[in-house]
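What follows is a single chain, given as structure tokens, in the form predicted on its own.
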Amino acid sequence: MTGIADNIDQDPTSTIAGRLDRRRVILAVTGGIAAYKSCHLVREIIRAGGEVQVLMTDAATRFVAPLTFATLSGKEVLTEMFPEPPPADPIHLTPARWGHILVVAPATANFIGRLAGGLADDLPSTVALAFQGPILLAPAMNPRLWTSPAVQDNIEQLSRRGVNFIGPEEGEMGGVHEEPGPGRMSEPDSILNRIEGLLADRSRWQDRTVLVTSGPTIEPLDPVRFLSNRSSGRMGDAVARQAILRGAEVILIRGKAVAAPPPDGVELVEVETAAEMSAAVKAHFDRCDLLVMAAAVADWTPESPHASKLKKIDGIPELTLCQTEDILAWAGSHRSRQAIVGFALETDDHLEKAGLKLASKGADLIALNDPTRPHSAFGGETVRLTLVPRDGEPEELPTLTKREAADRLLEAAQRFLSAQ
């Protein structure tokens, strides 16, 4: 196992290639049953790249033995104020220097009193009390506890000196015997997502907007029955939390059939039918330095919905339907300084239909995907696109997470918002 001042020295700066690459996360576990979830949220923070030195409270040692920690980060677990023999220099102020970012999770009710207070009596609070950088608490206790005046009181001073808070989730608890409700530690895929967020680089894009539209529309055939596609909004949403991530303001224009709440920090507007959507990114696309068209759009809708219910007894009824407007292409005809990226769904004559779309649309590049490839379909976490730009050659890419893709996407479509 390495110690904790490996690659002390290296550049905080540095441009990553994965979520966390190279990003060094302290994370404190203190003594609560939610420690268990603190060993996922070490393996996801290894799996995206970053590095991770663990801090035990005496009692947390109590829920999870060190030795777990140690096995998933490939790093001594540090426990000791006074460890034997003494390091040459203070064991406080070594992982202060070497992190990025400390995570406390759990937190109990007694380490942010103590950390609301100034304490420093065991090595995670001193530790906390030295490190400069983002700080984040996941709480994890009794709702009894997480609803005392006392710990309501300690959550507020911690906020106004800048210290970040994720959750607690409502919901079940730990013991047999306890009373559901506020208290629960979040999940450690938000936990790592919100690390991620705070370790994101925000002057990239800061001075841009960006609108992407998510999800799928829905076209009524009567009040209860209507036409729609496969599209789960994941692609669009993945678009929205990166361009975020980058610095941008985000105007995401969803369809209300997305289950997943949305990426925050976005403006949402939620829409249903095509024409909805369509009058969404017309009031919006002035604003906006890209626009994004990841949502899947009925290309028809029924011509006459009916106002009622359609019963079976009156028959198979008749179905006219129409078309609906090309959003991408009036954007194409109507943009100024705007950058727009097209997504095209093919499955077949692939490349030839993309740049079909892309010339007749106007777009500056079109993100090509065959749902009928593996780790490609809807609704899944994967997808494998090609870029097809309009001043180059495609760039096929492997199969990606979704958000992996689109930043990806958002890298290819920096170059037409810098020659605006």
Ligand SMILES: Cc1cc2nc3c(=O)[nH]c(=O)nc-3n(C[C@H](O)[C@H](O)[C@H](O)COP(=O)(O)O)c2cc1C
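Residue numbers count along the first chain shown, from 1. Quick caveat: nothing in here was measured; it's all calculated off a predicted structure. Compared with the form predicted in complex with this ligand:
The listed residues are Leu310, Lys353, Val269, Asp201, and the one at the hinge between rigid parts moving between these two forms turns out to be Asp201.
Since the structure above is the form predicted on its own, I would like to see how the form predicted in complex with this ligand looks, so please show that one next.
Here we give the lone chain, stripped of any partners or molecules.
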């Protein structure tokens, strides 16, 4: 079935032609109404110079005929784990070895659950399990399904394992009788951009080491009491996870108070106090190409914590605080090749303060977070960041999940990496 793609009208004036440069995309189509949009996605990948091998679940073939995808991709669509006659090559492994990226679009609630659970009961799920490169899921489902705790747990688990997601978006559903809400599959153009980004990013980040700090520090007053803050560690963990996905080596220096399991594949260094965080950053700084300081490090610490528990009977204790070390400023003044990204949490005069921080700390980029803005609460699931580079205009990002914000931050930081 080769050669059929040659018949697709190739627009010679297309600005996207050649963007994928013969990169090989495995596209698993699963059984949702948005499967019709994936026909357009195949067409766009081919127009961008990529190759596509389509796999379909049994349910997907109820929505769109394999013939449509075969015609658009110029390749036989694989649907059967046990085709007759049996092929000489193991069909459940061959596509996984062939592809540079695996895209699941649309990704049904069912498929997401099967992938999270490690099931391999049809060809697409088995290939997805065997595939060792970057995986991108474009979920598409009714808002009732998307918001169900089971689906959200599965998403969380897959994110932790390093699976990438695009969407779903808020808006009209495919079915005319469906209520609008979050669950609409991202548009093929956006998926194509993301495929291109993931493939390009991997070549830029492989052989790079990223040092990420995350979570709160804890400053003891006595053996049982401490000063800390509301940081959940989610932002730093998301940066670490997205950097792993790009193929970087990641050292995550994280406050012990963060209970969540660390992202798979990171080298985890757990610390408690600001002083321990400082020491850990200094110990690993030489190895890294990029430092992202997402931890909420205490600015002050009790000058002399008590060795034994302070007793209520002794009255209100006098608390003298002293300044902790400014780790970002230390890194800025000790860097050789390292790119440096800091976070700033400001509730007023945001941009002005971020600009001052950039200059005074010698950083390349500041991610500015105003926790008083809607959907940007400290410790929450979403964030609204403004990225302030040392050499350009601030970029105000919309409300994003921390995973998406981490992606945007790494994209912005990428250009500050030194040439290798």
